[in-house]
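In the block that follows, a single chain appears as structure tokens, in the form predicted on its own.
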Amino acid sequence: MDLVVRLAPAKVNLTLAVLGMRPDGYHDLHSIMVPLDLADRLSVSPLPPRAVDTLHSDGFDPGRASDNLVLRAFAAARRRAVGPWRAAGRGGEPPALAARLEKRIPVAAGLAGGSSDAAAALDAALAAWGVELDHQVRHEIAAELGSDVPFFLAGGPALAEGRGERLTPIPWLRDDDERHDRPGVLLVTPAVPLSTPAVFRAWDAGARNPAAGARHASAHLADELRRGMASDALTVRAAILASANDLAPAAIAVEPALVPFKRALMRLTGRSIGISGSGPTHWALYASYPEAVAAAEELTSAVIDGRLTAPGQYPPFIAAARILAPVPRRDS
């Protein structure tokens, strides 16, 4: 049982339609989600007998270790792994794990960094223990940990429905191969973390778009991707996608300073600007990664020279990323 390393990618919601409240208190969603090459790095190694799971992190502060999804994922994985562990002739239960998390994804930003960390922790724990669980069991564990966690088991872009746990992997851009650069994404996260429950409460209270365009845009994008969509077609639709987030008005209701901030981003980039998930991360699509890098560098300069001011006590997080292509799913 050696050191296991996993990358935990961020995600962006290209569309996010909220269809209504469910009897269980969650909300039914229809969302096209894509993983990015901006990622946390999780390293996991087994500990001696009678030890307890530990977590050390650096980079963005993930909050109290006791609340971290990495440790919760270890515990949930251990409960399901103990049967196969003992069936293999090993007594007791899978050993405690020491984890180091290099936190590169902003926290409470609408990028699902914590959920991605949980999915990476689940996979890393099983690998460290040498235990195999089938995809359905992994999915059940992920759904127990959080609504966004199952997405990171999909291995690429997916349509998320239900509260986010019902996933349909979708074909990606038909010209997304080594001869074509993958679409680039500019990410700008002001230092005003937003609570997802607080944003949904604002939506419940009536902070909504008067037009129901997000559902149509989300369904249309899913259909286009299934039929085979070219990279340039995605960027052409950037303006439609940027407005296809039903939680955007709710995020603004929680943090009104996002309104002038978004306007400033639109002015400086000349691009349509969307919000990922419940915010506050803003995104813009570019035809290539180098274009997104250039935009990130320009915005960084704008922060330094005062042309871009952002809400929050600290400067905004600004980065360029690529949308990741699908990877084959492991069924065992």
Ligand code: C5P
Contents of the next structure:
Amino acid sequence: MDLVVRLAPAKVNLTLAVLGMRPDGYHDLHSIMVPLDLADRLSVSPLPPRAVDTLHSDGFDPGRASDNLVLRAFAAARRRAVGPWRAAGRGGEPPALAARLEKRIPVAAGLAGGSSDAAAALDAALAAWGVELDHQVRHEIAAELGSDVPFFLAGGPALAEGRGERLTPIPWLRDDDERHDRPGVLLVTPAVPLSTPAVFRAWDAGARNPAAGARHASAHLADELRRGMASDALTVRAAILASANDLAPAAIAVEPALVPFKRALMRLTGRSIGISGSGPTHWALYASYPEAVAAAEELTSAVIDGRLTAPGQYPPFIAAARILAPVPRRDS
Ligand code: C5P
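How about the form predicted together with this ligand, since we already have the form predicted on its own?
And the full complex, kicking off with our chain again.
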């Protein structure tokens, strides 16, 4: 059995409407989510008999290894894999795994890095053991691990509903003109990790958008994408999308320093600035990836020469990313 390597992409919520609290304590959502080429890298290899699962990580600090979703994903995958493993005449249970995680996605940032690691770990574990589980079972394991985990099994832009686990793949931008670039995304994450439960609690306590703007914007974007949206139309919608996150007021209630920070980003980029998930990652859309790269370079200089100050003990994480999406069919 060989080394298995998986990339675990980050995601951005282009819209995020919170529809209400549920009896189970979760919240019903309506959100358009897109995966990015900013990714953690997970490598997994089987260990000898009687070993236990291990995790070593470098890059951003993911916190205590024992709490990590990668190890929980291995355990959950093993529980379901043991049946097919024994049915194939192999005794005992699937062996322990050694995992190495290169964390390139900031942690507790609204980019779902930990959830993506869990989806990658599930897939890598099954590949390392040579066990197939059908899609429904994989989805169930993913949903048990976390609301955002199933999104990463699908591998493309999707409408997420329910607590985030009900997914409808959504056609991505069509591009009638080959000369058009695909949009690029600027990401800026101040070093003030936000706890998702704390942000939802702030929403419960009343830190909300007064109007139902996010809900309408999210439904409208879903409709437009389903009908086939041209590549350049997304950046035209950027201002509406940037204000279509119902968790933004709650993120600000938890971390008020995000208000002047967002204002500074708007001033320096001249763009509409959105927040991803429960924050604190801010995003802006650009007509092309090279434009997003130029904006990231400009903001990095602004941090160095003091034009941009960010909350937190460290400088903000600043990056340009591409949206990962299947190449669209070209209608002739
Ligand atoms: O599902 P996951 O464990 O990632 O969610 C973390 C926390 O975020 C939940 O315990 C809950 O407090 C909150 N949450 C929520 N509604 C959702 C997703 C998450 O309230 N749809």
